[in-house]
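Only one chain comes next, encoded as structure tokens, the form predicted alone.
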Amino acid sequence: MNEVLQAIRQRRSIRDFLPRPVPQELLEEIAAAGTWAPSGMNTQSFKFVVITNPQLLSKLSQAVDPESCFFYGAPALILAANRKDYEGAVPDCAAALQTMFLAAHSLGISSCWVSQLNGRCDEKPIRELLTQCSLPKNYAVFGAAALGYAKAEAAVPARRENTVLWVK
């Protein structure tokens, strides 16, 4: 099996991270991989906000959900954002995030998709933090990647049957 197919089958969502920071060079590689993801009509209108500052991560977590950490305590979070008025914003951000997840896996970094910011970017405390991160007001976050080192290896979930329909 080739490396890409193997990475697709081996990558797991991790929801329990070690407090160990992810090296800057690896985060740069992961974010750069996202820029190579496909985008509708090659618009490449996505923006990625890489957050590693623990105080900012804590403030964002509190603004989103004061009861729990929506990004599972990962030491790094990459927000995938796009223009609010762009109809391809969601699929473009999804493609970029999946590309980043596979890049992270290839570098030994665990990840998890988080979507708690969807539809909430204009709530005042959240928008203030996004503005602090230099995200333009006409952009919204359509998904994020929690990144770090896993505390434990994730179990392999069973695959569902009958999910591929063939029409010949």
Ligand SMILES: Cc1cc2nc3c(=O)[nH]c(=O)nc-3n(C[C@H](O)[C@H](O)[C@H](O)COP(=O)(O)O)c2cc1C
The other form holds:
Amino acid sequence: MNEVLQAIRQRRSIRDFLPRPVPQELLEEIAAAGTWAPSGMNTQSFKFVVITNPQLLSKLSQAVDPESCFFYGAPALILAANRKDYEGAVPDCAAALQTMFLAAHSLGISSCWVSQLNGRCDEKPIRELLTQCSLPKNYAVFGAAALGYAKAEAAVPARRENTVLWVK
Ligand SMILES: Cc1cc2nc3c(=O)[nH]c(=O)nc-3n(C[C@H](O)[C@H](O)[C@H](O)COP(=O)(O)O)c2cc1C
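The structure above corresponds to the form predicted alone; please provide the structure of the form predicted together with the ligand.
Then the entire complex follows, led off by the chain already shown.
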């Protein structure tokens, strides 16, 4: 099996991170990988907000849910955002996120897809924080990547059978 196929199988959602920061150059590689994802009609209207500032991460966590951290205390979070009025916003962000997860895995960085910001970007406290991140008002978040070093390996969820239907 080649390295890409191995990465596809080995990537796991990690929900427990060490406090160790992710080096800037790795975050740059991961975000750059996102920009190479496919987009409908090559729109490339997605924007990726890379957040590592602990105070901002804490405020975002509080604004979304004061009870628990939706990104599991990861030291880095990449928001995948897109124009609210673009019909390809969700699939384009999803393609970019999966591309970034695989890039992260290839660099030894663990990740988890987190969706708690979806549909909540125009709540005042959340929008204020997104504006601080320079996200334009006509953009919303359609998914995010929690990134960091895993505390422990995650269990491998079994793959369902009968997912692939063949027609020959
Ligand atoms: C659209 C989408 C949204 C997800 N949202 C969350 C989330 O908010 N929080 C979370 O812990 N995992 C989230 N996940 C991760 C899934 O729970 C995870 O991919 C699944 O359990 C399979 O585990 P694996 O990624 O290790 O194969 C999301 C995955 C997808 C595709």
